[in-house]
Amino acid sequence: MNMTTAALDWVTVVFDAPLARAVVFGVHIDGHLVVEVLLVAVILFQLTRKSYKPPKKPLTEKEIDDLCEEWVPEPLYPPITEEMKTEPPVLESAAGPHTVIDGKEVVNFASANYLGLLGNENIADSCISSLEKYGVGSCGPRGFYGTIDVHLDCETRIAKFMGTPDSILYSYGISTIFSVIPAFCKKGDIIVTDEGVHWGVQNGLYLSRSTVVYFKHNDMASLESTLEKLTHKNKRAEKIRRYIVVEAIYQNSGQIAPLNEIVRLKEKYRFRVILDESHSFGVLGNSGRGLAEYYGVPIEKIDIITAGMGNALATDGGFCTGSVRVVDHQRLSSSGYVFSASLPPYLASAAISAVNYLEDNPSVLTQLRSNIALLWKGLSDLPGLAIASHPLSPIIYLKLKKSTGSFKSDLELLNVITDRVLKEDSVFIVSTKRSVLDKCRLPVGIRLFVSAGHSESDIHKVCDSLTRVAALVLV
Amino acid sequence: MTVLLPIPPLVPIPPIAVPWEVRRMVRLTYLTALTTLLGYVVFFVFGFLRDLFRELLDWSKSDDLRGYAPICPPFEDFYTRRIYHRIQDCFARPIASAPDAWIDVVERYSNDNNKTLHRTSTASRCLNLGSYNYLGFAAGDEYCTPRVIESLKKYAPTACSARADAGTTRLHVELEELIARFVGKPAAITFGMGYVTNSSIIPVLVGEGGLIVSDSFNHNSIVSGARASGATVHVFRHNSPSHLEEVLREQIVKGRQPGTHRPWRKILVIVEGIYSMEGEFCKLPEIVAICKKYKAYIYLDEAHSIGVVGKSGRGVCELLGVDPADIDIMMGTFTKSFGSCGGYIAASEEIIQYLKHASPAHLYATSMSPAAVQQVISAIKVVLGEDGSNRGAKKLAQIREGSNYFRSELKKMGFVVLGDNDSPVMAIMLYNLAKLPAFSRACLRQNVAVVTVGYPATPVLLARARICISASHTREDLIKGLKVISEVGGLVGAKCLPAEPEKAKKMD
């Protein structure tokens, strides 16, 4: 303790010492004073040096053409396999019920063809006048001279048809709901949609860079509990716009969203819903409106309807509905809408002699009824495949009871058997085609598309051919 | 003194910003520039005046969509509604016969201020000059609609199928092996829709990882194909192969990442034949040695160049004399010069059998109508005179003399053109918005049809009017069309240089 205030003392005495009492300019100096200068002196030394940077040369010109003569590229393509060489067969005939394939004829259960409307003459003849009036192509894109009276009838038949006030012509099946998402969804958008959506869809889910979502195929519990994790407790849900996205048949695997469920599900959580209806129009409802027609839920309730034509209504293109706003804000902002050639006119007269066929002529959906229950029957018991589509449902989607655990080596088996039932029986079945952008990972499975005008003699066949040849391939 | 709170954009501000070699070419002035932007400044204002007046007076209705976010957010579609909705009457004209080089345009009428159109039963016969109807074939064709009913009667409109699935006729087979005899690769894969052909074949040719460098006016189907392709996408000055390089050896050397500079797992170059805005060729020469020296890949759309130009209408690299083994990949469209729809891509064998394995286009999409492939493919040999016939030839030729004496006369009037020569699109420069439903409702009344285009389609400040000159043309046709045009854009003010006197102007 004393050794302390002593060194203390003495540290002092030094400090006070060197100019105790001495004025400088008036000012009384302290030993403090010293040490204060002293520091402030450092410090603003410190800061005239420069700062440490670690050497950073650029590179010289030299140096930069060796590196670029030392890349190397990866090739454009992978090593082409044996099953790349694949292609599909050629037809030789109208892709109808029945069709010709090298030379043979064969019951064709691989076209989308739902109400048999390839081939009807009155379709047929309307394409024809209006290839003599309007040629084949538009010749320009819809703001630019590329809309002709057609399109503008097409797009009032079919608002007229769904009910809705307003529709919008597109000139692709598939860039319809690619371009239709983008113009609505922007990026810090919430999208809540199925895992197992086709790829236009997938496509348009990118490119719209919001927020997306998954939930289980089809599985309105997992929808749910999807939409109320996103919006419990989350204020700034209700400042953006949400929207599900959910196709009428999946195409990748046939089942029918439940539209009832669904849109319970949407106004409690005040969400939008995008449907896309590509292989329901003209297949489901008492009179081919649609899913909302079959569960009975008044059109206005679905915000945005898409479809493709290129199935039921037997032509090319596609077509979307809903409110003026909706389909309004489209013409400016989608861009597979303003940027592409609009549809040929041709296809566009095509169209409405369909739309008002399957108006004129609702027997012909209790045919494709009868047909796909029939098929259904048939196939209900096959050695080696299940049915694994909705029973309504016109395509039917057949897979296998035991994978063999990868998509390829199941992909292989399933196209033995498919090639066999064309060979050896003249069936026309497809199997499954996944593209390698395509994020769906659905069990792949064999197609069979239900038409109107196929015979029950075709279906019996088909039915047989199948049985044997799974027999054979699986057993 | 209150605090400047900082407030969002209530509008997006369009980039206004011209390269300067853009603004050379286009003669772009300070006093232009300043007075269309003060044209802009005024929209605005009026806009933002009426949006007002609209919120005040809907305070007092009711909202049925409570707990909703608004499907259009006020903002996002204010060009729409402010500006586009004025002079909505000069786009999508609709026309009652097909598109050739006279149409009838429906005439309508609108009961509230151009919101809505309504058609009338009456239409006025007016001279094309906006269609893309390059070779003539879009109305009924002598040897090319017969054998299209054929078609029809005997494949139907459609398969109804995916290529890979039950769509692929004889004809698709046909018409595959004749485009790619015609661009001369050695094989080809085509498409129901050009817009898709890019889109969906971009994506599998470059992932993740990869780089694509694209030229800075492309069309939206690129932008849309390389933005979904998930790799690094960069842009060079529009037609500058200076810049390219620059902007090859910079990423060559930086790599994927900034840090562990890892290489590129490929680069693809992607240029258009003729940039369908300007009317003007790519560099395509300098372009190919540059990618050949840093080996990237090179991918040329001709939308607007195949069947059009060069000797024998084999497109831009028989015109610039560029062999079609250089260039990886080939893809145009049909819309234009076959008078059909749907798009192809042109390239090696093993490039094309991985492409029918792969991309999504060929797998789910519903195949090209048959009767449109049967279009092309008379359209096809019809330029390649395999009809019988020299009618190809003179379609070329007609096309050629008839589009370099259109902007010969045009240049010679005063106007800013804008095109190369032998390029059958050409741009007048009109820049002031105002000027584009002047320019566009003073040439209908005088039945001619033309398209004047805008932001977004053209950058900001530089609006123009369009000419796509067609082999169906004839020289009176195309006189009418200038008389028209030079009245016109004399009372529009569109006369920007000095014309040439009249003296001089002895041709023809």
Second form
Amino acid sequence: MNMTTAALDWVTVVFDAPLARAVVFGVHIDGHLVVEVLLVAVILFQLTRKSYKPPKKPLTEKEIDDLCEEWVPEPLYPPITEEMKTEPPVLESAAGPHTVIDGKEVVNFASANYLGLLGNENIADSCISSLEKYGVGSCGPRGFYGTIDVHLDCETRIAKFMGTPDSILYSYGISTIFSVIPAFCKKGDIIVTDEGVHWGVQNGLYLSRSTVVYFKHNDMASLESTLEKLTHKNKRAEKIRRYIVVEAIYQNSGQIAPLNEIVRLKEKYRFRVILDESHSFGVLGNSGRGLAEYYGVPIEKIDIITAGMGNALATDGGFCTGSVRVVDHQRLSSSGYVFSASLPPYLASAAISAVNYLEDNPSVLTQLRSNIALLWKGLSDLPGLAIASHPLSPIIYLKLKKSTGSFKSDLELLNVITDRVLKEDSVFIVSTKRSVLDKCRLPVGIRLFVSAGHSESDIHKVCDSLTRVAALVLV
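Structure of the form predicted alone, please, following the form predicted in complex with the partner chain?
Shown below: the chain alone.
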């Protein structure tokens, strides 16, 4: 210890002695300051010098082989569990009011054939004529030699029926909405949407990269509160594009959106409305023109309307209708239109024939509503199940009166009911099986699609079957 102290004293004397009286620019220079400066210089040198990298030694062939044997790649997909291995019923005939499954005729409440047009002779004849004239496919997108005169005729017919200036066809129903949304909504825009929208809408929201805010399902107080929070004293919100995205009839609940209130809020807070009418086109309104006709709202108050044609029209593809500027923008900016092969001509012919049939036979809507009312009455007092849908919706949605508290357990119960109804009573209904990609958090349920083609005996049969099986499973 004495030697260490003596050494430190000696260093201090050595540094202090020559500089004991040194003054530079009014600063007294002593040994401690010199040492500190040297330390700072060493630290800076160490920080700025290149890091030492030992020379790389190449791996031997044996080491490479050993590493390859040990390497386990990440799986391309998550592990498949037994619960995920389901085999849905396979239809062996047309998905009309009656169909064939496993060689047995069943009553079909699982297909959205609302107007009962699947198998309609006039529509079938128009398809045959179109096949003979154009062939099956178009073999090209609309902008690259895939536009055929029947496509233009179909767009004109839909626009005339809806009372809009123009419309545009898409070759796949669900791709319509998730192509239209990102065609107009971009990064930085605000989208306010219902928490119960189906997967196609969710995908469009994701692809748009916009800021998405959800409001409670079909709750206009929640919607107004959300719009107020987004716009109140927010000067930035005034300068960006803002949208409300809703479904006319929600696929995940059967509820009908209150369009009159939505339009009022849209005008109050200066938002645009994108409305998906896939389950209301050809169903709601005195002549089947959809939600705007049902509520008596002028069609021009809705900025963008989309719909799939695979439900009421019993064909395929989809359309978007609105102003000429809205339609023209999509012809250059909508991925589903620009890059997909155009709708097969015979399906466009079928759509034209279906719209003509709807316009010439308004009684089909009366029959559909009568069937909805009859089924609603028959299912209104089911043991353990309650109707969650709107009385005019062709989607009758049954949910558990008392949930188990687990999404998985609820779905298992509902699947037991649908399986037994099919096997024991030859009635085909489905539960709301959702993909892992589907972010909807509404309660699961049993979904029945009502058709104008169903007879009273069909409806009584499904009511009796569900009453019996639900009592055995849930009570």
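Throughout, rigid core stands for the largest set of C-alpha atoms superposing within 1.5 Å between the two forms. Since this is a predicted model, take the numbers as computed values, not measurements. Residue numbers count along the first chain shown, from 1.
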For a quick test of reading the superposition: does residue 77 move by 2 Å or more at the CA between the two forms, rigid core aligned? yes
Comparing between the two forms on the rigid core, is the C-alpha shift at residue 62 2 Å or larger? yes
